[in-house]
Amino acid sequence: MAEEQNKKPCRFWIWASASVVFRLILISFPGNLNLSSRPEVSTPLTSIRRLAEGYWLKQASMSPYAGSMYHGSPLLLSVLGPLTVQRIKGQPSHLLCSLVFVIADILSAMLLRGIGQKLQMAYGLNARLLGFFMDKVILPCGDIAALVYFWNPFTIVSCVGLSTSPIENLAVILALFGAVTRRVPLAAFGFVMATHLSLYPATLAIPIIIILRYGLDAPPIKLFLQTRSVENEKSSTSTVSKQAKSKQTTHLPFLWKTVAHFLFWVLLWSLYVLVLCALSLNKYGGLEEMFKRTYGFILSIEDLSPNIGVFWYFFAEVFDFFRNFFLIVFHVNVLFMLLPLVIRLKHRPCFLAFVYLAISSILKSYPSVGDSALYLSLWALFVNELVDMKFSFFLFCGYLGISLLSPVMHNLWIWRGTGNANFYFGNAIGYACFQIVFVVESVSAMLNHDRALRRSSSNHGEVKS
């Protein structure tokens, strides 16, 4: 049994440093395999074709949002603008980028690892308090995370494609992080670096809060005081220990001081990161033409250039005169959805963030395959949890079939001319329908779990009785 533990962590690094390898090689290609051109993988808020264009906008003493090329942050360009006019001669242009992308991919699938390795002690502490134990083996989810996020296409075509969804994705998953290990300088810096980069991952907010305030992810709290009502029955000389261990479980803190201080780093990095915008567009019109260019750009969802979402059909078929009544509404359903699934999940908040980063990616105005890449890689954190999750083969094959199709229809709709824009729509409303169906069984596995829980924590209640 220790040869195999020892060995778990060898295979790790032997399949992470493989990742890595594997992206070296692809993007020592030329032109990087045409994947910055592919709408699936580029969008106007992430391509870096399009940071160039705004980088030489800037040095031509111009707004970078001149043009109406560029819509991503400032500080994004101030990093990645100067890599993009360096050249290593022999090698491919914009190597630079890509291997900051791959850095930016390692940081993460490390940091998902420490996330997963926190929850799953946790899983196992909260098994222990419950007074019994699992029969099935607990898998180690951090380095399961880790390695699907390493190894899924989305992943590594959003890296070799020179989009900026890798620096997206490690903002989140250091958000996350740092609420995690209760680092909250840490997670208020990633939660204002992503919103500040997609503006969606504001969503993020509550789960967070809720993580510093209550803790990581556990069974629904009647368990616990399920528990402490059976051991209550028993007379034994430990009855006073384990009513104080069975208290100390089932009425946690109101962290109030812990959320106070992330709100206080949360305005500290903000106002940090507004006060770097605006000297960094002071010749430019400031943050008023940030604010329009960016935040502006993805609310009125001004380019409908197509890519797998579905807002870019709809806006373009409907009346000017119903289309910001239809922004609203499109906006407001993610706002909706918030409310009911805190109340429903509040438990299980680290849950609570992959299920709205999923939403997110749905009903996002410019989705890419990056988005999609992130919330797959979180949900691999909860394998423990949705090891009985229904449909999964037909879930798999559907997001199989629709990446290898998508290419397919773009190209029969844009290059061959023998298609139309409803071929590569349809794909994308097939994408979508599969994207739900993906989330509402992965809530409702996870649901399944607790009640099992509860039987369980209630059958061996009888038990000891």
Given for the second form:
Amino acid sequence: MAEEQNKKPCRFWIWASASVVFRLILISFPGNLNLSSRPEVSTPLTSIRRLAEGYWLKQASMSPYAGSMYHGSPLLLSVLGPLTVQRIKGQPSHLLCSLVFVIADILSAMLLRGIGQKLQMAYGLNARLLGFFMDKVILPCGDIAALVYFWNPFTIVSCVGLSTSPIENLAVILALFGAVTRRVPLAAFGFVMATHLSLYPATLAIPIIIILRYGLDAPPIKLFLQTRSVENEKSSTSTVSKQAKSKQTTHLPFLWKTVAHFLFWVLLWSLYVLVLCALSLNKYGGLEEMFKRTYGFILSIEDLSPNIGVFWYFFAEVFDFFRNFFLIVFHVNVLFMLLPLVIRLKHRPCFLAFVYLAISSILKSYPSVGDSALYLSLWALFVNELVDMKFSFFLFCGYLGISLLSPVMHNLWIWRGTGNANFYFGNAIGYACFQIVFVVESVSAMLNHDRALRRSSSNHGEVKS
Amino acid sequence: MACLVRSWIPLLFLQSFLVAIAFGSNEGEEFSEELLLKPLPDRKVLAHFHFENRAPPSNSHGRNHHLFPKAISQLVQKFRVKEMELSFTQGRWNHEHWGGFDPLSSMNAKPVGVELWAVFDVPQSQVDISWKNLTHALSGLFCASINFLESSTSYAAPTWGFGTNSDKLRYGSLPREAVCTENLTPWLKLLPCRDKDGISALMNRPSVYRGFYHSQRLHLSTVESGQEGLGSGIVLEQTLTVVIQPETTSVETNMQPSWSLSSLFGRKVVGSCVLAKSSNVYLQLEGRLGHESKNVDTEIEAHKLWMNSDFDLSLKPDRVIRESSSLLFIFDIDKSSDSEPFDLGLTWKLPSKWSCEQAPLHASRFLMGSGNERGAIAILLKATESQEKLSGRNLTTDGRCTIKANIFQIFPWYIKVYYHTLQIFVDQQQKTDSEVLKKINVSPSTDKVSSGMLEMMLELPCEVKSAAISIEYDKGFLHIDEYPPDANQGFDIPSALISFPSHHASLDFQEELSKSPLLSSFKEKSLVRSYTEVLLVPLTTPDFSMPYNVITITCTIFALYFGSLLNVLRRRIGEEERFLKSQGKKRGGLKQLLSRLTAKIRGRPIEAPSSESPAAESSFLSSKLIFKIILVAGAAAAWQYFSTDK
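Other form of same protein, the form predicted together with its partner chain, not the form predicted on its own:
Below, the chain from earlier opens the complete complex, with every other chain and molecule after it.
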């Protein structure tokens, strides 16, 4: 038994290092295997080519946002920009950038593993608290999630294809990791960076605050109360101390202090980031220009080049008169679901974070496979809870089919000219549908899991009584 | 009656006053008409009409023009144009055969379509407004869609790449503009004699538009008087350059075709325009001929110049002028009349061959890459024969011989250029920027707002054989409304302008010529320029017939997302259990269907009513309903309040 346990992490490390080696082999091919020009991989926000252009413009003492090329963060520009120019002789260009992305991927996977281990411990603890006996093995969700992140073709493609999404993903995972391990400054830093880089992780504020306030994912509180009351009934000779304990647990501990701490750090970090941005842009229009060219570009969907989302074609076709209306409707759709999800899933903040990220990756203005890679590996953190998920094979086939068809349709439309835009758009619709089904099924499976827990605990109680 | 007389008297005074002013101003206004004919090495003939109209400086309160077109002077006054050039061109100037290093080609070889540039004399902030107004005025004046240059996506403000150093310069071109008679007619209206009399009578529309190249140009510049109280004078230069293939009957292929004015244009010149100060016709013979007959002085020899073994002229030239490499025959058409029309003819007797002087580098431009996603633009500069002659002229301080070349290029915004991918190859070897690139100025394009502009100054070694510049771009994706009606034809990238700032073209006449504006403009040094081809870039099109489908399908996806997620979240456990129970009670599909049917027919629910009392439910519902109604009404009132407030 001990040998087996020793073997497992060993196997994990083998697979992890194999994926790193695989990435290193891929990046040593010249021209990034043409992945960096794929619309699925690099969007106007994450393309390294645009970053290089922004850096060139800045070097030529122009605003990096002059022209409509670069729409990313000025900090990313000053970190990655010099790497786009430097070359090692005899090596493909952008090798240094690729190495940065590989390192970002490794870090993300390690952090995911850390999150997963915490979640796994919490799962075991809760099961014991509820009085279940281990009728099944708890899967090592951390290792699984890390390996999913390592070996997900979407992650590999966006890492090798030189899109900046590995760094955005790293920031998001860092925020979650900080929250899970209760390192408030770290969580705040990750959150601020993720929001700064791609705006949509701003919704993560809610799950992070819930994690910091109530703790990790757990079955609903009612269940604990139920088991507690059953126990109380059973043991009629209840001591005072026990009652006090149970009373304490009826109200979850209010950790306002941590939340205030988190908000303070968010303020501090965002101030820091803004000051840095202002310093790097003070000659070129300052922060106003930056917000206009990054967040404004995200919100107004100016670039209509095809990607795997549905917005580009919609806004290429929609009548100008209705453009603003639909912009508002589509962006509000991201926000509409925040509240209902919090109400139903407040006891599972990490899962809530996953759902938020998945939703924002569906409804993003410029989605890429890098975003899918993030939420798919977060999904793997909940393998224990989501074992009963429906349509998983169907969804797997769907994702596979879409990722195979997408290049074909793009080729037919753009390169051969034998297809038209509807081919690629149809593909994007299919992708959106699969993602929606995926999210809905995950949420439904999680709620069913809670229901099953309740039913079994009540059965448990009945049996006991 | 008395009152009528009283009102007449001032009018009469006014009239006499006006007449006096008219004659007074007439003294300064000058108009001249000239025509230059030039046989080209590739069996074609170039005809260059040149009309110059000068209005002297006058006081700025009012002008009365006798010869000068009022429309133009109003234009200059209203938009405060300092210098302006408008050209309408069809066909492409053949730099190889028609010359690239003489004033004629550097001034009159224009890009296809409409090209307009103007320098304004207004404060910097008003330049763009003046430009926009000017384009509209010109578009009305010349029956062309010059007003498309109004949008900021189609014009640029070159700083030094265009040759004229001014921050108040605006440049725009419309490569797709079709040029036709409707543009020529308003242009002719600006001439005092229109096309009724004088040299302009030659402009027979079918023969002009049958040519291989024709470019009609209007150049106006203001001349500062320097005196207080006086406005500025205006010089209006109108030229029409036509390259025509004479119809030939000779069988010999190496024989140059013989021609006459009537065979070229189908018309003859009958007298000059009476309003013109001078009306001359020039015939320029280039190359070997000029060199051969250099050392002739005597009268007999002079006669031999126009009637020799090589060719015959049908008329005796009034004067013959020698230039370093060509001969210029001058004819005065004042003497011609109805009975004796001026019909100059050139008859070749022996086959002859010569070549034109060419620009140091021949520029061409092409697209690279396939597919509708990305590509690259390459500009290729190739050495010409004349380069060897020119080398050695332009020694820099460190003794190296270099050729300077300015490249000026406008990119429409849907050509998203990556300036960091600029690569320069000299003799097929890639050079770093610092080696050959002396100066670069980039203004990147902004989507749907402004066009991009690239100005480069290259310094190439004289012995260069070829130089290539390539730059990558992504193709933009446009909104459905932004495509022109023929979207699949593609989009035009305006010509790039290559100029050689260290080379100047001029004809250096050995004799003094004071009167002729055409020849004096040739004598001035002009910048050697050449325009490249217009490029046609096909852009991907969306499906134009699909907007409704796309809107409905996308909205369906949103409904799917919203509905199904909300449905999952809202489902309660009790409900589920009830549902499960009812499913447990199910006795097979057909039976249930039957029972449902019978229940419907009887008008009774299938199962017993639920334990909740309906009254309580309804009251609960109604309170909720009232709350909802109040909420909606409140929202509506607030909306109304705020919307009317604005």
